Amino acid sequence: MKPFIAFLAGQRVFLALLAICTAFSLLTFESTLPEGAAAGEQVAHRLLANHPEGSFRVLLAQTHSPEDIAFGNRAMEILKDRGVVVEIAQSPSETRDFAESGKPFVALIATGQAQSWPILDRFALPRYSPESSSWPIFLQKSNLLNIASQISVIAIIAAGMTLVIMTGGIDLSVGSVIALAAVVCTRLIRDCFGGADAGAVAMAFAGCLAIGVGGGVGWASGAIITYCSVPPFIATLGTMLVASGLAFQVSKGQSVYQVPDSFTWLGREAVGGIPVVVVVTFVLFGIMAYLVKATVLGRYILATGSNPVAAHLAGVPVQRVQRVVYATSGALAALGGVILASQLKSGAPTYGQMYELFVIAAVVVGGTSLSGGQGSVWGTLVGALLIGVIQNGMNLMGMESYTQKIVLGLVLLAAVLMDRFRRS
């Protein structure tokens, strides 16, 4: 029993995530009416279950909407495979013509938008329409994928912030680096690589250059901290302002949107039904987890955060480690900026506002101590998911933005207090 209790204690963030998901699932439980191909498949199978015999004729009443057309196409595909003859009426007048034609229909199928037509009452036939089902809006596939896509940028940046906080530092510049990287990438595409006619290689090169710029800003923060003995809070506050000003200068205060449609591939497209950005996030976290747990650099990072003086005396290049983690944080913040620009198909100097607070919250909620010396990369991912789930659930429930800020602030305070009590 004791090992199980210890396991639960170590997984408290994950358990909190499950509890919040359960709560939002119950609070968003309501009846939904299926549409499109899924509804057509449901109705076709129900009709065939009630009429398994031979070939027969049915009337399909549908509107011209894309959802109803998808409904009709899927229903006809299934029914015709079983030898069923399907006649289509796409308006009340066409339906009236079929009612007066005297054709021997066995059943009537009506889409969700067509089932309210009064003319359908003239048919003394079994009527098949989509049936509503009760399911939490929160647990719908589209909503879950939306959560995963939305938290990916925060999670990627939080991976770099985790390394910084593990060394006992902080990086306030990540929000401004997001904006700087977004405008650098999109302006390079617009001005140097053909704009809307840019190719995939050119866009990838522009993204890599923008990530390099972010890494440079991060290295500058680390250099100021190590060479000049400036506290991380002050150093990164200064680079935050510099990066923000550069973002406005590079973009001249305007959004940069002259990019190809294919630029959205990284931020919006999916591979095998999974958004590309989610795949990138999990691959990145796998690499970062390996770095922390199985490499010399990972041990140096933890040693630097635990006791930098003792680590230096033990031969750890403390200052070099600090510069590396700040450069990594800047590069990952820039990667987040490129992804955000891809999602929005533009770059703007206003991107990334308040992101540093969400990122720090994700890291702290995930179990990384603000005092340094300990933390978990996978815990940071769970922390980012926790924050994303809370925001999404509150949006589904229609909560005002200021109420959401109160809730997120309380979550962050609770995480910090738990860290304090754990270390006391």
The other form holds:
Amino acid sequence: MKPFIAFLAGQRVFLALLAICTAFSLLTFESTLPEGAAAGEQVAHRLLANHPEGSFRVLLAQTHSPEDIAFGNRAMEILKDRGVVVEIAQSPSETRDFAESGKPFVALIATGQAQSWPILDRFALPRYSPESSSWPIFLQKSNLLNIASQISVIAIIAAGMTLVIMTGGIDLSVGSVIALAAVVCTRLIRDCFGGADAGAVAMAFAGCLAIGVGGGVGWASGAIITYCSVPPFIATLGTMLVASGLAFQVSKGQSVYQVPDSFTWLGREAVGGIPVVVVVTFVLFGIMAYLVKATVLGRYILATGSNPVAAHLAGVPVQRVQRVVYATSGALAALGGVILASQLKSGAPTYGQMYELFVIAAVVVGGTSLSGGQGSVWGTLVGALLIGVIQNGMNLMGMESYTQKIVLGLVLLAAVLMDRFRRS
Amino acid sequence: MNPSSLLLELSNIRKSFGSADVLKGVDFSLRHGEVVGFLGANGAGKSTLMRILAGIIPYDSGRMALQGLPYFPNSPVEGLKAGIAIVHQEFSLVNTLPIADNIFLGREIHQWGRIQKALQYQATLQTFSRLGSSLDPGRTVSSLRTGEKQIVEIARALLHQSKVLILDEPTAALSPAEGENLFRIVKELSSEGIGVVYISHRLEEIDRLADRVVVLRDGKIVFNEPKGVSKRNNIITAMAGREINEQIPRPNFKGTHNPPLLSALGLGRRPLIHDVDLAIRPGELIALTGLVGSGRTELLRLLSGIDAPTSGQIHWKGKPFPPLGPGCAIEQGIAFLPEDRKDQGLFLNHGARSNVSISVLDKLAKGKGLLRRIPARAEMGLFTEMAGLLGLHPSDPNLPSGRFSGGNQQKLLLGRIFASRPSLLLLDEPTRGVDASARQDIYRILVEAAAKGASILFATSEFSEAILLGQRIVVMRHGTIAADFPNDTDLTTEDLMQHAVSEIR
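Counterpart to the form predicted on its own, namely the form predicted together with its partner chain:
Complete assembly follows, chain above in first position.
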């Protein structure tokens, strides 16, 4: 964690991330009405503060929406303790009935959604509604968690890609490996481990097998690159097509969705308020950063990328390092595929299309040089966050997806240009 | 055309790269139809002068005139248009295109945007017949032999109506028969009035072809005599120059009768190395010298296990040497210092410490696994030790190696080598591009290492350095060992030059 913070302090990408977060916070700054239980609690307390005597009758206007029901339940709970009689009107017509019944209401409570019913004006009573507050949508907890879950797949795969790019290579097959791993994992669960009744251990085993398949595809790329001296771009273009074809064959071109509900634990659940995927991502980045910084392998990776001829002459097993790195990239892409399948509760051969581009963009934006030999694992995490945040912010602002593509492309180019300027 | 009139005239041409003065006022002239044999030891400034002539690089000061008119080319194309053509050692042909297309590359004959292939073919054919060659202009360049490619290059120069033809080491890669054909062509062209600058290390060729011999040394013309007057020995003396006035306390080698650490028998690797017999004994400091292209680097790479031999055998500590990679060789105690430290040695953007430790990470981590942790303290200790041993300046472990001076970059690489505690050091040009004081440091380090029992074989293109430092001197010529003798008599650089040039293959 300490190196992570030290790294952040010296990073331009991180500053860019902060700037963009601030910009989106300001741009999505909107007055919102509190909803749900919290709002009900707030309104009930305000009412009691003005009528401390208790034991009176109020009318509560609410819609059928879950938020409003939560609102009503919570408000009623508090008010009943103080002997307040709460009558509930769940539609404008019910409200009219109450207005005409002539019951002695002391006050009127309306949820945010019910507040605009014209019928409420028939009551000459003090009205209690949630007070609107101003808070950026972007910074709402639900949105931030949403970003974290969304980028975790890209970030995990980008961790492997960082190693590949540090050796001066590239891995285009990760998108296809996502799909392959997703269908292998879900098919194993469906056909070998009992489908919707599969147990946790069986599912974990299926996930590990899928990761093994992904690692195998990556190792194959590495073997083609090293044993046959094929440029990484071409070799992984080949394995990309093969893996994608295999994904369609394994799934017979269909989605596989006969998996237990608990399969979504990995992708959707949270431990102690933090989504599992976020925990996985951080643990993984910690391991990767240690690997690059402190181990023999990390040093060999950087040496290979910096000057392969010199590395070879200095005794670095350059080819073995390359195979290890591509296998790692494949395995992590497969892990990403399993997580994606868990998030979507199904596996389909169309998953992961174009992901390789986002992943490469995250690595490059994070400051790892495409010419190899230099880079930072934590930078990749920040790069993935930056891309996730930009996408999310544009979605919140209602930008068209075409425009979003243009913006992402420009961000990538800007990152590469910055890299050039830093060097010269 | 007046045959005695000056075709090309250079006066007081100067050129420096950074702080290094490469050309220090060169005066040179060439007449119509004259063949000038142009000589100079490695690094004398020949290529720089020729590149200036061809317009590839600009000169700092001086004056050039072509047929009496000022000549200052800004690009190779301008040089070519003015009439100066250079045929480099490495050819600049597009291998996948036919000969005729290559010759007309960049100035195709065309009409309405359509290339007139037939016309180009005819013109090429005519030029070839002028050169006495029967090559078919429709053949693809990749199918040609080296000598034929050279003819294509010359034909291309002629089609530009070149007045001056510069041939840079033209016979280096030719068979004797191809060489003969080239000599005929050169004579033919000179009789047509073309001035030829013939650069070569081979005195026999110069004797046969040149009307005049010019020697460049340390950026100046030191010898300029018509043929006949110029005696071979005078030329060699002019090329070699005086010896460096520096002394290194070099202890004599006493272990001549010990069994060799490494011995090579009939060692060869096609096409550059053949029939090398060599024995290196423990504690011996040997200089390996010879002219450019004589095979020094290739021999070192064979001995260090980087390249596998195609013939012969190497014995290491009395046992046959399996074909190994560099990693294995380092483990066995054989260390190799590449000639080009930027391309083959350093990780320029990495810190000094990781540049030094890269070959011994296994040892530092006390095991072979890739996932082992590098102990930071042990690595730092190694760096401090090497920096102290070599006098590295600055001894900053985190400074990227690209930011060190040339001499200190070399020390970093020597540090990497010494870190692996080798028993045999194979060093390719350890003092190239190194300033005088770092050079002294490196000499001292090597002498000390040899005194402590390490065997050192270092390649150098400077004969004076070989004499200064080597207890034994091995001279290579045309891919094999031409001479191998102890450095105990009063050797001069001329003696070495004699061994290095000698006769045509």
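Predicted model, so just to flag it, every value in this text is computed and none were measured. Note that the rigid core is defined as the largest set of C-alphas that superpose within 1.5 Å between two forms. Numbering follows the first chain given and starts at 1.
- The Cα position of Ala384 differs by less than 2 Å between these two forms after fitting on the rigid core.
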